[in-house]
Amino acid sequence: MFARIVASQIYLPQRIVSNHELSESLDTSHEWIVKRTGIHARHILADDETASSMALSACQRLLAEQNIDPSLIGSIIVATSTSHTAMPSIACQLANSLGINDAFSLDVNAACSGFLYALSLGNDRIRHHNDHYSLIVGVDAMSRITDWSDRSTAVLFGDGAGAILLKSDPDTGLIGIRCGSESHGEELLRVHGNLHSSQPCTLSMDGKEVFRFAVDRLYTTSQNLLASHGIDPQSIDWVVPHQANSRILDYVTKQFDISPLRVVKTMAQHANTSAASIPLALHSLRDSGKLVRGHRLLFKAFGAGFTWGAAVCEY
């Protein structure tokens, strides 16, 4: 039995916030951001918004669109570093809201990687558990957590959430996927302070070793997956990988010898939505309509740990 992607959703704040507007309040410009970046805007929390408010809204849109028996969700899995409160998990919470009783629901935190921990997690639960249904989330609100008077990092997040639905299918889904971390990473991107102190909680990185990390790992682990299963990368359809930085994506495009035609790139309008960012890019994908049943999809991350994923599947 394959664990088969069927549906998918997303939810972005209203509010967008413009390079244009950040170099309002910084010392940088719309020019700098997006030859380094890739990132033109970035959507941001209204002040009554939450990671669970987003998760919800993206929920109800794809269960609304496929019209599914809440009773037929047999997991919910949501990856996210940002929930609002320590317990219940963001996932429990959707249990109560969408009506779905007995379900094995729990959050994972793997930082801008969590989606794959939790695509994996849902690709057990269908396999050797028998869900029928598996509901997964990537969602994260970076801007709880932004210096915004910090130009390396404040220029880089954005708020959103996205959600699939993944299916027991006797023919065709996931085909393989890998998950790990590293023994070294804590120091050179991680949020400083203390949950339970008053002081703020945000976000530090050290730019040069984790675009070195990143751009190492995307491809190892990708190239890796794919060999052990014998795939060719030339079958890939589409990448889609972790929005973290265009320059980036296009080292290890050229790593891969793959079309930049065939890499899905979405931060330009939402900048890096950490968990939340593949599934947002998948989604772009079928919204544009090139993305069709039987297409191969290779996706991949990295995250703060160091944290790192690679998954491919059948559409």
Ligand code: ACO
Given for the second form:
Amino acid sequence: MFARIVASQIYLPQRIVSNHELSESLDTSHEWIVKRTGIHARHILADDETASSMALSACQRLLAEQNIDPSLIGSIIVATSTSHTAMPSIACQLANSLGINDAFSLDVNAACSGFLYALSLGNDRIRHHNDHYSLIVGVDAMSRITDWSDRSTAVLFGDGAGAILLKSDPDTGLIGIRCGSESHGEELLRVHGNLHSSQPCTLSMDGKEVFRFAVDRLYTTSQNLLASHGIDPQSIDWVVPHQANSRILDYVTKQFDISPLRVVKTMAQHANTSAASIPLALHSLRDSGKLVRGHRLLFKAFGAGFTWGAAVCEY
Ligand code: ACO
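Return the form predicted together with this ligand of this protein as a structure block, the form predicted on its own having already been given.
Then the entire complex follows, led off by the chain already shown.
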């Protein structure tokens, strides 16, 4: 049995903050941000919104569009590192709000690689636990952990949510997936502070070191995954990567010898939405009308930890 992606939906907050708007309060410029990152704008959630409310909006849209019987959803797996509550998990909040009973429900935190970790768990649920459907969500409210006075990180992130539905399929779907982590990145990319104190917790990063790690890991992980399944990179129709930085993707694309036209980039409009960035990019590809059933997709991501992951599937 395969886990096949049968639907996707997204939620993006209404407020769009342009690079120009950021440059009014930070010593930066639209030109610098576009040249170094490819980012033009980002969505920022309203005061009364949370990661949980964004995830719910994406899932409500998805289930309404698909007219799914909630009792057929066997698992809800939410990738996030910005939940505003310690418990219950966003997955359990979704189960309650959507009327889904008896589902295996949990949140996973693997930072920007979280969506692929969640996909890996959803794949296991369908293959080994006979779930008919598995609901996988990537959501992050990065603006809530951004240090808005630090120009080196404040320009990079945005908020959003993306949900996909996996369905058991006897013929095709997810072909392979690998996720992992390594220990040396802890100080290079982290949120400082203590959630149990009243001080704000904000993200800091050694951009250059993270850049180096990301290029190396995105390439080797994807290459090893494809090689282990005997898949020629040239047979990939679409690469749907985590959207951290346009230059990182350009480096990896060159190493891979894959046409840049096959690499989906949405950071211009969304910036880096952490665990939400792959489902947002996938949905934008679907909306463009270019993605058709049977296409081969390669997902890849890296994030704080360091964590990393890659997956290959037939859509
Ligand atoms: N506007 C203008 N100047 C800036 C800005 C800004 N927003 N930010 C930094 N600078 C300045 C620096 O102060 C520095 O100035 P100096 O030379 O006078 O000291 C200069 O620009 C160069 O800074 P660098 O940090 O060397 O710039 P770099 O080319 O490395 O680009 C960037 C920075 C965009 C952050 C890059 O390193 C990068 O993209 N790294 C990877 C980031 C990433 O992918 N993060 C993923 C996070 S994943 C997760 O799990 C959350």
